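Below, in structure tokens: the form predicted alone, a single chain.
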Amino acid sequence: MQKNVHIIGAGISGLSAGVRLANANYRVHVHEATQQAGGRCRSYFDAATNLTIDNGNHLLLSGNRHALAYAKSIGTEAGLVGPKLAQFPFVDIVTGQRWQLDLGDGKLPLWVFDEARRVPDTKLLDYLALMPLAWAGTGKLVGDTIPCKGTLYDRLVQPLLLAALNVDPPEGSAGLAGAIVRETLLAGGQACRPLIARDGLSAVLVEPAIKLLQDKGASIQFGHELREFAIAGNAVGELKFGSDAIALGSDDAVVLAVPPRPAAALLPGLKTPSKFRAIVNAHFRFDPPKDAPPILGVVGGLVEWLFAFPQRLSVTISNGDRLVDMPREELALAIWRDVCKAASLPGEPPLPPWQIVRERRATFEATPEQNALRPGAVTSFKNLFLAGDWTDTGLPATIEGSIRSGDRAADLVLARSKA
């Protein structure tokens, strides 16, 4: 007899939990408050550019084990594409200097011993100075752990940690930054090959998961917002959705995979992060130069990462609170100027069709203070588990962390059924 699990929220963490449990022969019921799945990790048609774009430019790495296993489980691992080697081109748009970080394909960071593969004008000792970060505690600041200045910091450490933490690196949690360093730079090139969902996040990570769940008999309801948990002893006894309610059996389980604010509203007393940072993405309908790399690190300007997609150039700017109230056209022009320099576009072409996507609460603030507020997956109710990139995954708010949280919640449901 199939056991039931109710997944509250159809973002990536909820979908990963649902897929894992459906594959374990659970009867899965997904309840999503909005009219679409994917949360912050989704695609949509944009009328301004007449293209399907992602609401954020998300980069995965070949060492993101949970994300790749999830993609494989829904049959879309081939949809994550990237170069064969862990090579990252960079440009400094102030000086015009270009270089390539070449991490190779090994399991050890032997690239640091090769001057030709390192960041230009850096020495081996510069990299060794980063070692305290690799084992730092989550309560320490990055700025108190490593020197946040110098060529290596400006050209690699700052861009990497800014993208991962979404805060100015010196104020970020050294423990979270250390987790990123251990799983990337210290893991060698085999863990660092960049992967992008070229056909869009929804086509690769969301829609195939929905189809798999439906093929396995799952029910998926959109516009179905959970309003209240009815508690029976030490368990959730009923889910109240406003117009209807669902009673839970003794073997049924619930995975709450919603953002921190609604989670705290549903579970009074739940400790969650309370401060957030913005991310700004810009999309331009413009055919990339034929030799444009899929992803280019940009130093010295407003733009941080430039992505080349078919018919589109897209950029990501992390820690973007300073830009959320800037006039849209003024911001688009400023970004486009950086794009023209970074992509070596001749004569700075006029502004093409564009779209700016500003997510004010894109990620929790990855500081020691806010990291300490992240709850684990287990709650005080025996049949209720939490998932989401804001829970205590050991990583900042990333796709890998989100999927890891969904897997963890699903594994707790499975362990409960075996007890």
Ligand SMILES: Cc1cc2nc3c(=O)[nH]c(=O)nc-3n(C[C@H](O)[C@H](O)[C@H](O)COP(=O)(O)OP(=O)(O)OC[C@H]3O[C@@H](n4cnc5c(N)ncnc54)[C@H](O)[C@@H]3O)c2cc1C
Second form
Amino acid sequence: MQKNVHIIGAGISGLSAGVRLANANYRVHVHEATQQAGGRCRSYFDAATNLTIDNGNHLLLSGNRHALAYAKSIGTEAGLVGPKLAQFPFVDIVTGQRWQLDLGDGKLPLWVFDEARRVPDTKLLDYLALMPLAWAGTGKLVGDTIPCKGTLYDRLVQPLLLAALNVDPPEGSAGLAGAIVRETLLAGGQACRPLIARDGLSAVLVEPAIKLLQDKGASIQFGHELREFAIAGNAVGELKFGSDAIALGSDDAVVLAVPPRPAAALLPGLKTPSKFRAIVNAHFRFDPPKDAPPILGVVGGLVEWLFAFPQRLSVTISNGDRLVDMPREELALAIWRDVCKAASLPGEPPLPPWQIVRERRATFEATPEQNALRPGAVTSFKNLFLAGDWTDTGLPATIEGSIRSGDRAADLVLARSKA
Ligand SMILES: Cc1cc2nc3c(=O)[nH]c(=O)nc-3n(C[C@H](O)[C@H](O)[C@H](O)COP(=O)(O)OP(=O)(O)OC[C@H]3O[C@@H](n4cnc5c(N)ncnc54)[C@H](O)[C@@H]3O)c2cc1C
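Could you drop in the structure for the form predicted in complex with the ligand? We only have the form predicted alone so far.
Whole complex next, starting from this chain.
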């Protein structure tokens, strides 16, 4: 007899838990509040640009092993594409200087010993000063652990940690930053190849998971928001969805894979992160120049990363709370000016069709204080497990962290059924 598992929330963490459990012969029931799967990692048709865009440009690295294993399990590993080598071109739009960081393809960060592959005007000693990050505790600040000024900081450490933590790096958790550094930079170029879902987040990471689940007999219900748990002793007895309710059998399990706010509302007393930071993305319908790199690091302006897609130039700005209330037209124009400089567009072409996506609660604040509020996957109810990028994954809020949390919740469900 197949056992039932109810997955609440069809974001990446819920989907990864669902896929793992469907592959282990569970009967999976996915309940998603909105009309679309993918949560904070999704694509949609945008009328302003007449293109299908992602809510945000998402970058993975080849060292994100849970994310790659998930993509493989849904048959879309080949949909994550990037340059063959871990090379990161950068431009400083104030000075016009361009350089490329070349991390090679080994398993050790040997590139730091080669002046030609390092960030220009940096020395080996600057890199060695970053080592304390690798073993820093989560309670420590980045700003108290490594030097947060100087050329290496401005040109590499700040852009990298800002993208990973989504807070100004000095105020971020050194432990979370250290986890990223250990799993990518310190693991050599082999773990640092940038990967993008070139055909869109939904086509590569979301829809194939839904299809796999459906092929395995799962039910997927959209517009099915969980409103309440009815508790029976030390277990969840019933799921209440507003217009309907589902009673759980003794072998049934639930994976709650919703963001922290709904999780805290559903489970009073649950400790969760309570502060969040925005990410701003801008999309311009504009054919990228032929020699445009797929990803360009930009320093000295508003824009932080410039992505070149077919027919589209897209921009990511992290820690974007300062921009959420800025008039949209003004913001689009300011970003476009930076794009013209970064992509060397001759004559600053007029603003093309554009879209701005401001995700106000893109990630929890990756500070020591907020990190301390992340719960593990186990709850006080024996058939209920938590997943989500905000649970205690040891990583900042990332796809890798989400999938790790989904895998962990699924493994706990499986372990329970074996007990
Ligand atoms: C703009 C932006 C850029 C990003 N860039 C990157 C990047 O470059 N690299 C990277 O690794 N990560 C990036 N991230 C982070 C990444 O998107 C998230 O970590 C990940 O998508 C979180 O997935 P999740 O499943 O944990 O949560 P969510 O995606 O929030 O999914 C939760 C789901 O639960 C549903 N839900 C909520 N309440 C209920 C309820 N009561 N009942 C049923 N369903 C409910 C929601 O509708 C949602 O679908 C970015 C995020 C944003 C917003």
